[in-house]
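Here we start with a single chain on its own, the form predicted alone, put down as structure tokens.
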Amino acid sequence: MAKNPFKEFYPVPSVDELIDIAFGRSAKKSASIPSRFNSVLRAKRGEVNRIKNVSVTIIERIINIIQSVPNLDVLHPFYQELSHLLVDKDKLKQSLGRLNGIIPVLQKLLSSQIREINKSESSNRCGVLRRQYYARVASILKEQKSTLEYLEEARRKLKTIPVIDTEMPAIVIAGYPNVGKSSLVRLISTAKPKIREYPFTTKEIIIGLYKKSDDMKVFQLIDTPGILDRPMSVRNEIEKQAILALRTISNIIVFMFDPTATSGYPIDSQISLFNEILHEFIEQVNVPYLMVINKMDLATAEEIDYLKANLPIDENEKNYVITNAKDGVNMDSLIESIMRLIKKHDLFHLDLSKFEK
């Protein structure tokens, strides 16, 4: 099941928010003091309870934050690659270390202030010591202002990473814009594709599940606008690094072509992009691929023949499908081809016999 490794990253309050939460909670949680105690003893008990509540509240919140941040080094490579693009791993560790470092400081300050309060001889002195404690705690927290801000910024960024089911075959769709990729994902996904913000482009990642039934999810289709839809020469460094992340989850590449002029991209440019993807994914990390010649309703025989003549077509391997994604023509053949590749390459050792006709 797809799980967001950053979902539990605890929201990081600002310094002022943390101070307000802690001091406000201490006032509300002050335990009642028995009336039989004299005024000084009651003041001591009351002020000790208050500063203890402040300390517990802050330390619990800090521990929650620290423990909720996943170790980036042990995540699936997909999340490792993308998280390293968004946040500085070393700076994240240092920030967590600095935040953790104030816990013993707060504990030591609490113990010291409790002793001072217990030695007090007047109610007023107890109140003064409590206020001094508040001031020192606030000062300690304010020194962590930039640390808290960085951690919250990191949390917001990391939560934008799209959730991929790393235990399910991932079919990554590539090709120029307007060749029919989104139509394909929407058409053969039995569930409405999930559209998520992708942090490396101005567009969105589209994830669709192909399911045989509600409880039989077979594979996921992933369309990544802005990543695998133009030549490497026009991609920025972040997008190039994002390709490395996609390589870690790409089990099959489906490259779509539009042999007509309707997409706005010449067929030779599409073939050139295909060869780049071939190099980045197939040749370097040995990802199997399938070619889809789309818009068969608009293409002439000559356009299709030209495209086939310039592609590594293998009739024996049946490594291509001619379709019309808009109207759903030959979608069964496409799904069969994908299933054949999944079975041939034993992707995640899935038992696919139940899906065979």
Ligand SMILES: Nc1nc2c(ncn2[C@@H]2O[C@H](COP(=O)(O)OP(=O)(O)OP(=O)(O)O)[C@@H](O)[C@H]2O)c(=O)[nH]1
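None of the values given here were measured: they were computed from a predicted structure. Numbering follows the first chain given and starts at 1. What changes on going to the form predicted together with the named molecule:
Neither of Pro169 and Ser112 shares a rigid part with the other in the motion between these two forms, based on the superposition that better accommodates each C-alpha. Note on conformational change between these two forms: two rigid parts, with the smaller rotated by 11° relative to the larger (from C-alpha fits).
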Contents of the next structure:
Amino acid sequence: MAKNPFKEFYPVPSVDELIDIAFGRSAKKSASIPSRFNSVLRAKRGEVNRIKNVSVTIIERIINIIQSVPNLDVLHPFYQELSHLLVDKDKLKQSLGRLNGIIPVLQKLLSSQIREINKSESSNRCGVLRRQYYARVASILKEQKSTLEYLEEARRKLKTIPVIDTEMPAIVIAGYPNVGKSSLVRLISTAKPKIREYPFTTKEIIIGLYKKSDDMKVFQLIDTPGILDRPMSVRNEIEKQAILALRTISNIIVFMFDPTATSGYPIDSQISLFNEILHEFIEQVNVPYLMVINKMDLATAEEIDYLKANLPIDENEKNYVITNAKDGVNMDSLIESIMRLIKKHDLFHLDLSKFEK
Ligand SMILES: Nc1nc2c(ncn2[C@@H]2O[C@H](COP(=O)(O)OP(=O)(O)OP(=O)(O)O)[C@@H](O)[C@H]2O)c(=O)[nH]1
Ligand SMILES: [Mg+2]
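Can you switch from the form predicted alone and show the form predicted together with the named molecule instead?
To see the whole picture, the full complex is given below, headed by that same chain.
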């Protein structure tokens, strides 16, 4: 699997946690003042060290948080499309800006407090100044409460985006419910399909891998229950957005038909959904496609002929395959057709010679 762009977006601490982190470490690190110094000097050194440690610890941590937030603008469009739905990109940027903005404030506070400590004439005063510094730092951090909360909320949402391998040809399966899509994915996936939910719906995408051998990934099959199985007119905005996202990763569309009545969807509805997908994916973004006429064991010759007569069948191009996804009939020709398209369209410039039979 390609890298998960949100993996290193680590949990964002709450204000209280951040305060604990900063003041916790400083307490441990204050013991190494040479004993030859007199007590005021020792107090000054000690307190300066402590507040420096607090400052370094917090600033390090803040930089760490900022750096762990992925830059949405440079992600693969698949993640960009989905993240639009989950987080407000501008608000995320503003939050990072606000957090970043306290670094110079903390630095300035540190230098001025060091000056004050160095000027002081008693150990007691040094302690007072150190405590004053702690209180100021705490109040600067407390102002970041909602910013930190927002970042953590954004992180949790982004983490739910399904991870796909953007470097491997992705074959997206479309077609009405019950036509045999999942059966197909199960049959030709050589790796156990992974199931991931779309973050904003209860819908999930299922990613199966077709490999020739264990170390050789060839393509990924993506089954999208509830997303590419209905007319556009009945979709809500969220589902339309999911389709936009899918478009960015689809290298090939496999559209599956059930020419019999067993799936419960009339063949004309299936044809019209196919035409919509043709429009969405193929005409607009030029995705190569393959038609699969499934349930050949149940279909009559008339049913198959009717379907073929209404589809852009091209016998020379062999842009269709007739299958039985229950018993695994004609799976080899399906894989061959997919491989032919991968080669023809030079998808991701994979070195396909090693996949030749
Ligand atoms: N006879 C026969 N049954 C099939 C064939 N392909 C799939 N089926 C059966 O059809 C039913 C639906 O298959 P699924 O693979 O779940 O279909 P699907 O398109 O994934 O359905 P949804 O997930 O609901 O969209 C199952 O009972 C399968 O066993 C086939 O070629 N022949
Ligand atoms: Mg299914």
